[in-house]
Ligand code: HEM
Amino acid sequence: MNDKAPSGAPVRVPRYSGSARINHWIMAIAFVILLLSGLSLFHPALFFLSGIFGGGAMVRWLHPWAGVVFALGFLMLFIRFLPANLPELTDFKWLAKIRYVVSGRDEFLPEVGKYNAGQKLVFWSQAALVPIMVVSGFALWTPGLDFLQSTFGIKATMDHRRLAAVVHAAAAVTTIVIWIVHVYAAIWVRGTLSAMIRGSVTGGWGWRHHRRWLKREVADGHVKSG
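Show me this one chain by itself, in the form predicted on its own.
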């Protein structure tokens, strides 16, 4: 596909609206806060990280509230991006050719929509992990425990809290690993990160990585120059 408009300006295709980008970056900021504050609470050797936020008392207050922001942000993102992340036959074909993804040989991959199978796996793994972290986090948070007891009559025992701590930590570590892969892929595939900053991608990027999505955008008249 020609990546230039007749005027010579780059052809750009809208990919993310302003509200979607704000949603994403609020989640990203909340996640970084959760990552650093959570690590400071995870092990005494990492407690020095609490100094970033002003000490242990602030971390114990900030971490759960950052979790609330992250969870609400993900809920909105889930609703917004769910239709584009539904599994389809092309996803299995894409996964079967994962070696070409790793080697950067996109010409051997099937045409995909707005998200490929790897991106969908990130989406659905987070859809499973975020509720787990929310529920287990509630069992470790005093206001959360008070709410559960006063509203539903649920009282967490010490054994429940110990189990919640293990589950919360396991889910958090898994989420961090997925987040690292997500960020690496966004940097590795040139143009992906700028899409979440500018809100649009070049026609050439769309043709190479998400051709079926690009064709639909062209058919709908969403392609512009400049």
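Could you give the coordinates for the form predicted together with this ligand, as opposed to the form predicted on its own above?
Shown next is a single chain and nothing more.
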């Protein structure tokens, strides 16, 4: 394609530190546990999923604790990734061209920094939903409610608990939908998974999808050439 193509393996650009990756994967494992255990109680047709955890009683016990791990993991990730997820003008230009995003024609998109507007939306919608999941989850959790009452004197009426069930289920469906989009994007956009597994991406991935970020990384001397 290109006569003057530089030879050899592609340059690699570091994207996530080891601690960021550990943080992400703890959260992701907890999320999958929450997803499978939660869905097993959501619809009778999915109750069989409780078998993965050793039955319904185990699900009832495990799910809220996985929730606590997930919420703490998310909190740390939120603090860590917040600076790179602040909205900017480019995000709106990017969103205005969403049809090129969906069709994978990145050449028509504005150059974006570390995260594009889609990634930022995933970040912010989960940031809004996780507190909702935590509060409503606590209101459904017998030991959690006992703890709140004995420690802080907080009492949930039966109607609060009913509302919590509706809110928890609705928020769960929303987070699961966003999670599907998130996982799909990571698979569909080739080369992305290695960011969270090896911690780095190829330079070409950066050039294609996050050019402004790549230029910054090169300028800052984070990319070893040759």
